[in-house]
Amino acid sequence: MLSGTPFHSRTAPLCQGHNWRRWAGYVVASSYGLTHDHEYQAIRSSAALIDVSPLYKYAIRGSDAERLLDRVLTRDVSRCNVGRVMYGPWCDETGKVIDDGTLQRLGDETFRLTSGEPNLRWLCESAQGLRATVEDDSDTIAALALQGPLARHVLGNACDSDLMDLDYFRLTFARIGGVPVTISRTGYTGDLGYEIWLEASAADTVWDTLVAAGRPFGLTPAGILALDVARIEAGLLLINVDYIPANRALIESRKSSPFELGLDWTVRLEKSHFIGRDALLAEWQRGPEWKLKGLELDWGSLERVYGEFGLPPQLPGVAWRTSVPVYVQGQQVGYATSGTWSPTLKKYIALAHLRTAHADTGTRVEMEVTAEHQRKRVSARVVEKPFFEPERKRA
């Protein structure tokens, strides 16, 4: 049965439209205005509060946790001290990505995981043989991410700790309300921005700390299409659209390895050991089939498809998230898994899996959209991700 995060007794009220979306077995607000303009635009101009309690999130604990964490994911877990935070992917045996999220090193055998998909027992298979053990704290811990230029005095007015010198993916110990928080300099938006993990029975104290705290700077409650479309902007990936986890895949070709997704940064190969390394040497070394690029679409070609039934350019309202071709003289070289109207970068953009003899980046593509009930296809350029960076995510 789907029930609400632990902030449900403040978010439901403000959900105008009662619009609502299911997330790993809740329910969370897809927009609480009766369109989500209002709240993206938050994120990129002021501050953003977004519910993203629905994460699963995994406490890791003992004298291997570390052993532990380093045999699952391929970043090297020895260089994350305490206080810093990594994003990575785990893989399969064979090299695909199985998940990926964050790693927060809490303290000297603490860790926190979080992830899209159910991991639990991925994680304890893993770690037989070693002193360490896996906590599913998904109930128990809440989490909100604060976004957008203006997060850091948000903050600054909630918390009782001086954040002007926390660096892009470390984490601090502070009170928000008198609640013992962990803050980290991280989230799904590409802009400044925090996420705030707290013990779910606080949720209420924490959240109306944070909306008195925020009133003087426009603090905004934003919902999951809001929040797409930044994070299309910034070029993340999104579990279950832009790759199908190895575990859930029903055929071979569904599945992709760090490298055909861009995380090539990600991959420690020097490690003497990790799940999937083998299969990830054999593939850096020959190169992968496919790479996961941006593709932004031309305007005029936009113009000409919808002017040949006499319309303007019909842009979509939401970002979406289907499989689209993608083609290069009349042949399919790819497909598109997400893409949206830009509203800041005033571009029309999509996420695409790119066959690697097409994925140079100004390579000229075409993706297939629907105008007026037919299939046309609108020229497109390969780019690089993300799509937008400003200076202030990492400042």
Contents of the next structure:
Amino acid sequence: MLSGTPFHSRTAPLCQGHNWRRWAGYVVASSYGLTHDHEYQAIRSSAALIDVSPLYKYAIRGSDAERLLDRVLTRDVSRCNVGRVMYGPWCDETGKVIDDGTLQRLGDETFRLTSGEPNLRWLCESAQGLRATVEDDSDTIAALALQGPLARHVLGNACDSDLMDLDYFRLTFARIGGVPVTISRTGYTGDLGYEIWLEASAADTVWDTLVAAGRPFGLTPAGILALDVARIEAGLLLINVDYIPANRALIESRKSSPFELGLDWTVRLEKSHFIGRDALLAEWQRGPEWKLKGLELDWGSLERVYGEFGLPPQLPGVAWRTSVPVYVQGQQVGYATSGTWSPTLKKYIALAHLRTAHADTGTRVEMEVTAEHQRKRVSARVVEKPFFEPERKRA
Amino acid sequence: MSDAYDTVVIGAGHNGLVTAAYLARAGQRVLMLEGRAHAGGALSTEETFEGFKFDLGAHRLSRLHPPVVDDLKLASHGLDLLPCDPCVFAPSPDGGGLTLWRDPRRSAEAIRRFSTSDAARWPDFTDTVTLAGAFLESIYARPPIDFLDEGGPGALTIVGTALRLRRLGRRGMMQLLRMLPMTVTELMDDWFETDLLRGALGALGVTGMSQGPMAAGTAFAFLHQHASPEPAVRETLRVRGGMGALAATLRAAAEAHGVEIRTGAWVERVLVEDGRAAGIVLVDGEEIRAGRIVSNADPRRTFLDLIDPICLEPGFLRSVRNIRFRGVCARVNLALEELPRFKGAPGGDGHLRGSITISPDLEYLERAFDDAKYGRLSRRPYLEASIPSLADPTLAPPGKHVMSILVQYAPYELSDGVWDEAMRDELGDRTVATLAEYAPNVPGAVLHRQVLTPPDIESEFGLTGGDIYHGQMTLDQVYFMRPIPGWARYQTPIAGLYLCGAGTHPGGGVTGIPGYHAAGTILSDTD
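Given the form predicted alone above, I would also like to look at the protein as it appears in the form predicted in complex with its partner chain.
Whole complex next, starting from this chain.
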């Protein structure tokens, strides 16, 4: 049975279009309004409140908790001090990505790991023989993303501590409406933003406090559609969309390594042991076959393709998540997995897996679009991610 | 910086001694570390009671690998094997019994008193077992096939194995392939009608196994005990001076080649650096560095106890945790005032010189297992006894005898209770009571009694779960699947770390073959 998140009593009355989406066994609003544009604009210009409670969350505790996570993640977890957050993927024995998420170090021997898919079994199996326990907190911990240029003002108004000093990918403990929460300076929008972690039972109080505190700043509850546009602009991956988890891939070619997903920076090959290291070392030596890059579609080319039919360019109303072929000189060299019109950049952008030979920034490629029921190719340029990265994200 | 040793061998069991000797013979500086006070592992003879020496672990062998005997010149180091004739005596609960001899004709004569058709079939049965045994021996004499190693030397091994199988002829090939997965009961159904004969043979299909004779694959377990080209059924060898003397021989051979053996040195863990074995640390904290580590410990102990789990992949560790270790044996050693007098047995002591098996029929064995299946000690256990002092009087004071008895089934994990002193006494009592049904003078003849429960066997010899084979010898855990599929060739996921014990191909028993192949692998890796 699908259930509402801990915030359902607050989000349901707001969801005017009854536009719900399934996420990990819960329903969350796709958009609260009849369209998501207003909610997207809140993310980029004021502040948005997004219910991300369905994220899988695991509490890892014990004297070997750090070693366990260092074994599982490709990142160097020994460098994740208390109060720090790390993003990273984790791989199977063959170096293919199983999932990715953020790791919060809450204490010397206490961590919280988020993931897109269930990972309890993998974590427990990896913990065998180590003094570490893994607990699935997915249902008991609620989470809100507070994202946007004014997020700091909203949060400062709502909680008892000063967040001016909370740096990017750091966390702190505070109270909102008297409820103890963990606040991490993280998010899925590539903007200034925070994620707030709390006991599910206190969800209403925290929601109400934030909404009241956000009123002067135009805080707007935002749904997943708005978030999806923002995360593509930020060049952030979505599991099952931009990559298929290795443990669910039916065939080998559907799996991806961190290198192939542009996550090279997360792989610390100098660590002596982590799951998949041998395979990743070998892959690094020979060079990955694929790269995940950004594509910027050429406006002139779009105009020409649609112009043939006497139409202006037809832009996607929401972010799409299908596999779309990418060509160079008539040969397929890859595929795009997510794309959207970026209202902020005024560009049509996409994330694409490209064969390494065609993945250099600046390479001219063509992406398939369907114009008036016909398959056409629109010229595009390979670009670096993220597409949009405001200074305020880190400042 | 160069290490003081090329290779450190963890555990001085007989396979470890063989490996160490071969490596030293090839010029390596080898250090063996043994936690117990003596080298030899389960080859252990101790004077448990004054004047009475007992084999505490293995109490017989069927065949030492001939190249090991020759290459290590074991004869010059004191190897003195005592072939037993008869091979086995199976007393009947009604008195009398069946004796099987090394000479098939003599056995056939003995069988004829029970069944002329069984007697007529005995020569053919001997031939069939020999054919299958010789084939297994040819498989055992080589490192296993590795199906996962495409195009490597493994491919040739596959062809070689197929050729040897083909050489059995169409009928032989069919017979062998049919036998391997059979129950030993059905194998007996194919050949014999005499309960006593069926029980005496079938017992070998369950010895050390957590299975009854009606379990699939027990025919293979029976054949495993016959992996030899010699035409003998239930062949048994002992060692003059007890099995410990064989340990001393192997130790002498190893030391003659320059192996340094330290006893009383428990290894706490293997050092792994950058995916490579780099040395070991003893429980007292001493660190000994070496680029090559060979573990004679079973795979569970090696991978789960001696190595930081961080260094191994979770899937590999899962496979190791799932290796079936099932201890079902206990040992009862009796110091006897006089020889057992089996009811209606022939005069003299001739029939007592081989193995003595209390397994009067296959149903008896199955019932004995039924108890163990539910975690209970068999009410009427299967016993495999030896009286080595008959052939080797040095083991007991003049006129007195030692009798060592493998008692089965004594499950390592009891469903109701634990292996405490009361259970230990219960085990001893049941064993003596069972013997008394066949040889009523035994209880009165017992001067001393020593009982080793499965947990004792585990702690004494490091046999995980009390499993005497370092993992059950079932068809899914042998050959290229031993200890686990993909890692059957003595190497491990950690470079420079090898296995050499009975947990590797071809498995349990006193043969020296796992140690021999491990040494061969290491030396070819070193080239």
